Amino acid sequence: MLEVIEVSKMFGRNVVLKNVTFSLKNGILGIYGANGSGKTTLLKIISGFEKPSCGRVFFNGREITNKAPQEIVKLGVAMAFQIPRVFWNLTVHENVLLAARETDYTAEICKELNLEDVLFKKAKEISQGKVKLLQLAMCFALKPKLALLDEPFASLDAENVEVVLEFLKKRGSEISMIITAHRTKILKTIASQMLEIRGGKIVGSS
């Protein structure tokens, strides 16, 4: 499904990623590492929001290196950001409907992600945790083949962590995912593969 080959990224003289190579055939891949290790930059390169300094990315046999995010989404790769990107002046329902384009599917996703109580509130009026859930809902409403989830458990209380875990376990039977996190404990409950990234390099796998 996904191949990342010798990908490096520099911002000026700062090397953020160095010769990162891995592949994902299907299932859920967990990538863990400290802040600044390169996790977010890696997902942004796969999704087209950043361009690699060198290296190549393939999705379902097609090269997507340097393609625009809109093109990559159309191919079936969607991303949920650690710092949510939502339409703040639209309601939760409107945000998800824009992605899903189906009223029934919008309702299904929002129910599974515990958003029914804020469905008709504007995104700017809901809690930080609910915004994180909204970002996930928007990502999965696109019905991607591969979902890239950057720190989806950050800023969530214990109850909503469980909501997200159950949602991802359910959707994981039909959608492949790459999930990043600081710690391994949560990832190990859901990921079928694990990679550790440190200083912009893949240093371990399991």
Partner chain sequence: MLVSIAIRILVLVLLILPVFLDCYTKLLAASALTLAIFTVSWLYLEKDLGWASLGHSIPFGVSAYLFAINPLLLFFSPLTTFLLFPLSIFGKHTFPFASFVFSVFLWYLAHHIVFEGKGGEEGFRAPSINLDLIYLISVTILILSCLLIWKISNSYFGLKVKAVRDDEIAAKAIGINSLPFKVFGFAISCSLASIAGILHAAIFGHVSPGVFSPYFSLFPFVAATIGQGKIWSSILGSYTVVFLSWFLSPYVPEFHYAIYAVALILASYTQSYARSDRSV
Given for the second form:
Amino acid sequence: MLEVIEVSKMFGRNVVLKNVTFSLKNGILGIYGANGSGKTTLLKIISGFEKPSCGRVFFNGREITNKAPQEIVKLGVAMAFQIPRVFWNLTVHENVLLAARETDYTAEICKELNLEDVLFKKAKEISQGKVKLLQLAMCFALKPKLALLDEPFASLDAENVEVVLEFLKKRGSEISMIITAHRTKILKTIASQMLEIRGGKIVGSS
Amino acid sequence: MLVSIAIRILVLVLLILPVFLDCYTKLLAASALTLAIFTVSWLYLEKDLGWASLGHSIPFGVSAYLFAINPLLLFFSPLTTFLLFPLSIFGKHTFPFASFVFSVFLWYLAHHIVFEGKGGEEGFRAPSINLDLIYLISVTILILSCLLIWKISNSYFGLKVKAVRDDEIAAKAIGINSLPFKVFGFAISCSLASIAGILHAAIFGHVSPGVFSPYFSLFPFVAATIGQGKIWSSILGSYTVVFLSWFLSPYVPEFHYAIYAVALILASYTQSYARSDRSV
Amino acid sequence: MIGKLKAGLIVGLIVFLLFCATPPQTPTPQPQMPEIKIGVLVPKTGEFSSAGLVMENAAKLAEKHAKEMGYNVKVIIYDCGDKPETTKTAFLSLVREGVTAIVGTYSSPQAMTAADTANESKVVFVASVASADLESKVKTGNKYVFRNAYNTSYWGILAIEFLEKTKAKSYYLIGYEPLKTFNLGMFSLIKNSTKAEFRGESWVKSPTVSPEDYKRVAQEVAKKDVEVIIVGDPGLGSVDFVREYRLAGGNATIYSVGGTLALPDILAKLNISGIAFQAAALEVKAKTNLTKKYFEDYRKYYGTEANNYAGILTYDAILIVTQAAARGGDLISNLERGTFIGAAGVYEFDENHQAKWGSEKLQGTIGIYREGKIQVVS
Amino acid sequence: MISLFFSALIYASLALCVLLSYRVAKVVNLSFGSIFTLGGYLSVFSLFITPIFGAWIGLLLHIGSKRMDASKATIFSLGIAIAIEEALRILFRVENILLDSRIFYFFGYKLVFEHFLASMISATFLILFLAFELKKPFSRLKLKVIEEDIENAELYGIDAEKARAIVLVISSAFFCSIGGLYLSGRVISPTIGWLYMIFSLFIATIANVFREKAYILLLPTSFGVCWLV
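In place of the form predicted on its own, the structure of the form predicted together with its partner chain is requested.
The complete assembly is shown below, putting the previous chain first.
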């Protein structure tokens, strides 16, 4: 499904990713590593928000390197950011509706992610944890084939971590995912495959 | 709720009443009316797209000039979008000032526009249209533009425009290409401002470089500040600025500039500007 | 409490009834002449507000003098701002006051709009200051417009006259870019009808585009060997130019088309010799019995030197309308046929409703500032 | 040529004020134009009061627009600009005011004394600032941190507010006194300062392109712009 071949990324002289190569057939791939190891950059390169310095990315046999993010989304790759990027002045419902395009599906996802009580509040008026859930809801409302989730458990309380875990497990059967985290404990419970990244290089897999 | 209904009724009365009054009042009302259309066009850009222009006199004035030089050129007025839109590369924070400086530049430039031996600082004579007729046209256009904006703003398409306003990157993440929506929003706003400019020229029968002056470039901002960013109250705000400055000018010189100063200072305290700001 | 209220009501009612019952006061004896209401459009606010003050003073003086002459005049002054839009509304509000005629406006766009509005509202308008192309309006059938100010071609004629009188051998033209349309017409007239040798022309950019451009032009022209420099910008920039030109060592006589460099106060303060200027009238050269009176009374009432263009022409416009209206009948034909005395001379209007400047009784004056004094050249 | 150089000096220092208030005080100060005009009007009474009034307005600006983001502070400064202009219009609605000026000989060149003085003050201002840039690396670093991110600076104990106040007060006082000097010999109107502000804004914008070297390149930029325009 996804193939990343020899991808490197440099910011000035600073090498963030170095010859990263891996592939994903289906299921959930967990990527772990310390802060600044290059996880977020890798996801951004796959989703088109960053251009790689060299290397190529293929999705379902089509090259998506250097394609605009909105085109990559249309091919079925959706991204949820670590620091949520949502439409702050729109309601939660409107936010998800924009991604889902149909009201019924919006309601369904919001129900699953426990967003029903804040459905008609503006995104800027809800708590940080709920915003994180909203980000996930928007990502999955796109009905992607591959979801890239950057630190989905960060800044969530225990109760919401449960909600997310439940949701991911349920969707994991039909949607492939790449999930990053700097702690491996939760990741191991859902991931079928794990990669460790350190200093921009893949150092181990399990 | 009650207040908003009262404001709507007041606006409707202000629209209908001048039809039965004398020529002078009608002229004043017509002038306020065109500026109200102008304010509505500005408000759309600020509310739905998040770009607060302090140089909205660019589409307003350029179209008025085109119309005065040759009435057939009025069909080119939507192209004024491409004068204002490129300024958006400066980003939302610098855009207001970039557009303000550009409008001031056009103000100076307008003194040098000479066509067939006419123009310069004297300006051009515009085709003058019967006041009653133009008043009715203006009322119709104001109502239509309010309806249009209301319709667009509440559609799924309008939702996407607002999404682009809030966060372009988030919009890309859900597959929305921001550029066409931005251009579309600018085009709607600039076209309405152009119509206002043309009506203004037709009412006074004359266009001079003054159409680019800060009086016009800051007008919608001030009217919207008075109206607290709501469409109907901003229309009322336009009427307030126009009427107050006409009636009080003999006592306080250039009273509108005093209103401007107060409105600008107040606006920097209240939150009624650049709404996408409030989020982050 | 209620009792008090009732008592109050009754007292009020009685007072009201008494008031209604009082016979109307004996009316003041009707003046022999019906009142002539004249509206004056003055730029009290905006760019031209300093000229507006002068025009307002002159208008009040005209009302006073006209009353002394026995006319029953009332002058109503309205602010026309600096924009055509404000002018049009001010014009219409004067019409609403029921004025006989309207005089004034300052800039050309304002005068053009006022002319159109005059035609629409069928009220006579006398442009007293603006140099706009009003003659074409009359030619196309707008008979409500008159102008007692001189037009730009007369500016040219006066400049030529100056060159002839001073027997200057050469001249140089300094145009002002934003006024190109005015300047070009005047310049071509000068070039075509003077014997003096043309030594070239330069154009000064608007200070808003390039605030230091006048320096460049001044220094460039200072190097040229020329006797007279004709400055086409009557505005504030002309003062800057003159100062810089003299600093750069230029010593030609500078001839200005009026405006700022024709103001006695400015000239005295600037104190640079050899600045010639054109004026509608000067105190030192009385043209009618009103000339001296205008300048003296202006100084007396307002404490400053009288303005010799915007002020005096507004003053004259009011007197012209007063004299024409007092004759009774149709105001337009009175204006078209009559002669009228003003402080700048005796006015008559030609077929295009333009005052006949250059005729025997109505001529502009050219003054020159030399060694602390204004002398008359012509 | 020499007058061109003097003008360039003045515009460079005005542009420096614009740039500093943009970078440190985070405001595109649109009231500089009116402050410049105010200086001209005040010089009718005395040249010595110009910096005092300027500083006072700078302080007003600082207090009024404290804790506002750049756009709002700029809007605020525009409001102040129009208010000053309007006040001048109401107070000085008289015939044209021509400010006094004196002639001065400088190596055989005839100059207006006040203009010469303005250029000398500007030169001193520029030299002092450059000396501050080069000689005081720590203060310079502080300034740079404030330029980068005002909240970060505060987090590390730098008094950004004080720096902002100082910049606004000094730049306004400078604009006001230069206005008083440079407008002498001219006929002034309440709107005359706008063109000087827009011109120095123009120079500052071009210099701003050079990022870190902007301060040092201000003078050459100003000279180039004056020469071209």
